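Okay, so here's just one chain, in structure tokens, the form predicted alone.
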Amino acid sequence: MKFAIQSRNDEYSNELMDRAKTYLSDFGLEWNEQSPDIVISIGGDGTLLHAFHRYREQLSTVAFVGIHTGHLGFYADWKPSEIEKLVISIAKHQFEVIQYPLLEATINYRNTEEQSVYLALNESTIKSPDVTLVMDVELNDSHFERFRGDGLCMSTPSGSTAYNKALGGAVIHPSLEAMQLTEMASINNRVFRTVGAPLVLPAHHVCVLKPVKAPDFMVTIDHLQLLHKDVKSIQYRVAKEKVRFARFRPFPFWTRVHDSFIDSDV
């Protein structure tokens, strides 16, 4: 089995990731940071969300596994204690991998066939760079709504109990296939109206928002923040790619859920 770690760089983790390639390299596994069969993260979620992004060309054959060096999370959820613990059961195979679905953003151009295709593990926003975003909101190719206010989140059920919550969201199970969306302070009067709520649209529906005013917005990829231009209309649908998580023992989500916003002893 080939594996590669992904630090959060700081020198409690990096003196992590040493111990664990040096005991994974005991067992007889190989480094290998072009093509692992497995990658470990250690430092905490946004860690692995760097992980991710550095290998999204290849979700279909690697699996990801989390230590975190801060706060329990809900992607890194292995104590720096039980390193060795979770390096034995990788070199012994004793895992499952499970699959989570991702959010596809497609950004299309004004007088150009190009596209910008991205995967979000949690998330993507749309704001507008200078002035209140509106945008005319389009669900499998029917008007909805015309939005005016700060933005939009369009959220994967594993990264609902993110941004997205804090926007007001509703907390999503990841077994589920689909996508919401949120709204950041959305304008509401006698004039202009919006849902008011969040959406929670199936897998096989797709949200698309095009521009009433300025083309320009800034687009938020999970931690990736990114200024587009000249922006024709804006995809999502929940992707044909899935992430793969490498699971040792049962963590339930819900129990995740609970640790990290009611009580925890972690």
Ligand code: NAP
The other form holds:
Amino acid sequence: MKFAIQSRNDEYSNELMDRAKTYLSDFGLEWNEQSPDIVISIGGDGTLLHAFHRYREQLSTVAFVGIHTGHLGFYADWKPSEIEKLVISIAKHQFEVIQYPLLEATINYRNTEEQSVYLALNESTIKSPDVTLVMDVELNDSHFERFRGDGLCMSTPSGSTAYNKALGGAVIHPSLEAMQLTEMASINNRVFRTVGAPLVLPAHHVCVLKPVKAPDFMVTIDHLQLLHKDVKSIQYRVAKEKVRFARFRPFPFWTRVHDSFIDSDV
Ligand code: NAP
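For comparison with the form predicted alone, would you give the structure of this protein in the form predicted together with the named molecule?
Next comes the full complex, and the chain you just saw is listed first.
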């Protein structure tokens, strides 16, 4: 089996990376950053986002696992003190693979047929660089609402505990193939109206955002942020690709939610 390690690059994460690399090599596993079977992320959930995007083209063959060197994470749920246990399990191939849904974002432009297509593990957000964001929201080719406000966020189920949660979105179990649209400070008065609640859309639904005025947008894909100019539309749907996580022991999603947000002893 071939492995790679993504470190947050602080001193402690790098020290753990060196230890894990030595242990796994001693077990006869091959360090291979080009085409690993398993990628160990050491840091936090943010580090796993970086690992995900680094191996974005190899999602069907790579399995991810995360060790947290800060607080317990949703993707980074192994403690540093468990590193030997984890290494032995990896070396003995004692793991199953669980798959979580991803978000596909396709950006179309006004004067070209070219598209930008992205995959997000957590979410994609749209904001206007300077003025209020004004977007027509279409669901399955039907006009749903005209949004005015700070921005919109479309999240995956596993990203629902991240930015989505801070925006008042629901926490969604990652076994559900869905995506969730949340508002950022929508303008609602007698003239302007939005639904004012998060929308959870199933896998076969498509959400298209169309600019009403200014066509330039700040678009985030997880931790990545890019200015897109002359945008015609932004389409979101549940991706056909999935992300694979190596699971070595039961650690139910709701236990992680509890341990992360309610009881901070872990
Ligand atoms: P960051 O601003 O350095 O960290 C954002 C925080 O979100 C970190 O504490 C990170 O955990 C946590 N996080 C990431 N994915 C998560 C998940 N699926 N569930 C729960 N918490 C999660 O940025 P970053 O490390 O590059 O991460 C980018 C992410 O930040 C975005 O995908 C977005 O979800 C999130 N974000 C959140 C807000 C907000 O809550 N208001 C605003 C902007 C962006 P670790 O400390 O374990 O890395």
